[in-house]
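Quick heads-up: it's one chain on its own, the form predicted alone, in structure tokens.
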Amino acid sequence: MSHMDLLIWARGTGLQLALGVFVAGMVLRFFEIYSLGRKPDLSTPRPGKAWAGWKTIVSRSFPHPSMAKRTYPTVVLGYIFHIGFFVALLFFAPHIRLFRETAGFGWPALPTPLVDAMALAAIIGLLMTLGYRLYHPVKRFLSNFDDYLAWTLTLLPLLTGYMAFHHLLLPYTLMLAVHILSVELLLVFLPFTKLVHVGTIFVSRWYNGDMLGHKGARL
């Protein structure tokens, strides 16, 4: 198979298969979560309960003051690679063109040099996150295969996309095909690894805040 044939397959059949697995997997995971149900809470709602869930979505995005000094490397590096990843995904002109072609809508792109810098920052942030995880004895002890798999699946699209854009290592057509295949690999595994938090993190935070707010807990 030539480089062009691989690229055509990755942009066509490969992408369709990956999207199919991704959608089916996410539907299955959400069905599993919501089918658990929720026991009725018969206690009297506390004041401000209506906003407790939304408040928790915001408050849990920042470290608690009592833990800030201990967790700041994780928080800072996490923000760097999350923001960089989503800027590269959502505001790179070729990606927006793909969204328009597949979903029928798009939005303005950011300047390419800015997106390029953010992608590089995300790559560096991920590498430093891995280094910190391996250095920190508690994090290293608690880490398992799923953690390192999620890290690898997140890094590969960023790294291969950056290399394709700058024409590094492999011929452009082949590197672009590898980049697309790495994205499809991420889509396939996302619903079945810890990366599923992309779709559940805000729902779970709202649920926890709403439940604790009903009981009068301080959020």
Contents of the next structure:
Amino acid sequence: MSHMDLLIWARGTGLQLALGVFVAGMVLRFFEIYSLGRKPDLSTPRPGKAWAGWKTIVSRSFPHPSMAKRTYPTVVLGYIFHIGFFVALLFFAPHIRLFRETAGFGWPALPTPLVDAMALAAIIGLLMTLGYRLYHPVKRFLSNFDDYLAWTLTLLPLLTGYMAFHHLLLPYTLMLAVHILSVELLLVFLPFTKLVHVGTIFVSRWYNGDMLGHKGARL
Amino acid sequence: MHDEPTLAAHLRRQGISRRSFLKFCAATASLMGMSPSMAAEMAEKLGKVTRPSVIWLSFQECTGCTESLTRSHSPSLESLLFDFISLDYHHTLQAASGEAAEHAREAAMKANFGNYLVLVDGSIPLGEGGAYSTIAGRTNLDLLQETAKGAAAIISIGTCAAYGGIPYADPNPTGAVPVSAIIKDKPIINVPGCPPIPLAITGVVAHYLMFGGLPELDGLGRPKSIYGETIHDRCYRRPFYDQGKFAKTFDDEGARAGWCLFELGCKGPTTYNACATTKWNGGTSFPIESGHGCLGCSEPNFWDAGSFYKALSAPISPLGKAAAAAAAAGAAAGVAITFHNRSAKAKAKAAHQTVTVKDLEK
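Could I see the form predicted together with its partner chain next, after the form predicted alone?
Below: every chain and molecule of the assembly, starting with the one above.
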């Protein structure tokens, strides 16, 4: 199989399969979560907390003041990684082309050198989160295979994309194929690991906030 | 055609000046990745060689490769190739036909057994016992196997001979295969392209004549000196790619300003060839310079690599149906899981035993 054959497979059959698993997996997970059901809460909602769910969606994006000092490496590295990842994913011209081709709409790209720098920041951020996870005794103790798998699956597309763009290590055709395959691997695993938070994070924040608001908790 | 002892003597007789010969050698040396000082040495060495016999086999092809070579530039330096070699068999160019033509091939094979070069353009059909393409009543497979036996080396000219090319494209109705799928015991040099750059063809032949061996080849059997870099890396529009300036249609402001054609489907990033540097039509331009993206014609399976007008980052096959089917499958599995979870919950509830104070006091 030549490099080109691999690329053709990755852009064709591979993508169809990966997207199929991803879509089926996400739909399955949503059914699973929503069908768990909740006991009806018969208590009277506390007054003035109608917006608690929406407020929590925003407020949980910032560390609680009492926790800020202890968690700031996690927060800072988390922000660096997430912003870098989103810029690389959503503002790199070839990626926007992919969205335009599949979804029928797109948006303007950012200059390539800026996207490049953000991708590098995301990679460094991810490497540092691993370092911090291994360094911090509590984090290390709490980490399991799922955490390291999720970290690897997230790093691979960033790293291979960066190396493809800069023509590092492998011939471009092969590296591009590996990059697309790494994204497909991420798509396949995403619904079944903690990476499913891509689709659930704001829903669960709203739910938590609304539930706490109902009970009258200070948010 | 074997009356001239050396190439130099032959060129003199043809009235080709030493100057144009040196120019050819300089261009070839540069394309083959040799140092400039090698040009003079090449001229001297090539001048001394005895013209080798070359048998050119044309199978499932369009004659574009021969056209590329013979019509490249007039009067072309590349056409000097025909002065370097004794072209003993070539359908399009030979005067003889019918039995006389086949006789020329057989005579050349007999006289130069073990030493002649075989140039092949076109793929070899294996379907229906090879009946899709026959020459003098014989299949291409038969002819290739017979001719290859006494060959010193085989040069696969064009993407069809090198990788199967267009006949090999899905669904490959003729069962076409490249030369390398059949001949395993001879050195094979691939010179892909649809067609290849004329100087790439002559460069490989000149290299063979000069050094008596193969140039350094990459994993796909191509000379590294010609196919070592991508079109994209050598493209004069590359700065626009880096700046994120892309033409969106073939007639917008970006296209007129000469911006990058990536979004219009240019395959330059994955195509290894020398078009961007050697150029075509006597160094006039190359496809991207004419405003059209690279098709990737020198890569294996370029015909199956999606639309020529779809960006490299876009999927090759439509995703809508796959996604819809997957969503339906996911929903069905979700409903099944819902029922399973509900029944597990109900069972747990039913099996729940209440504990009273009395039980605890026991």
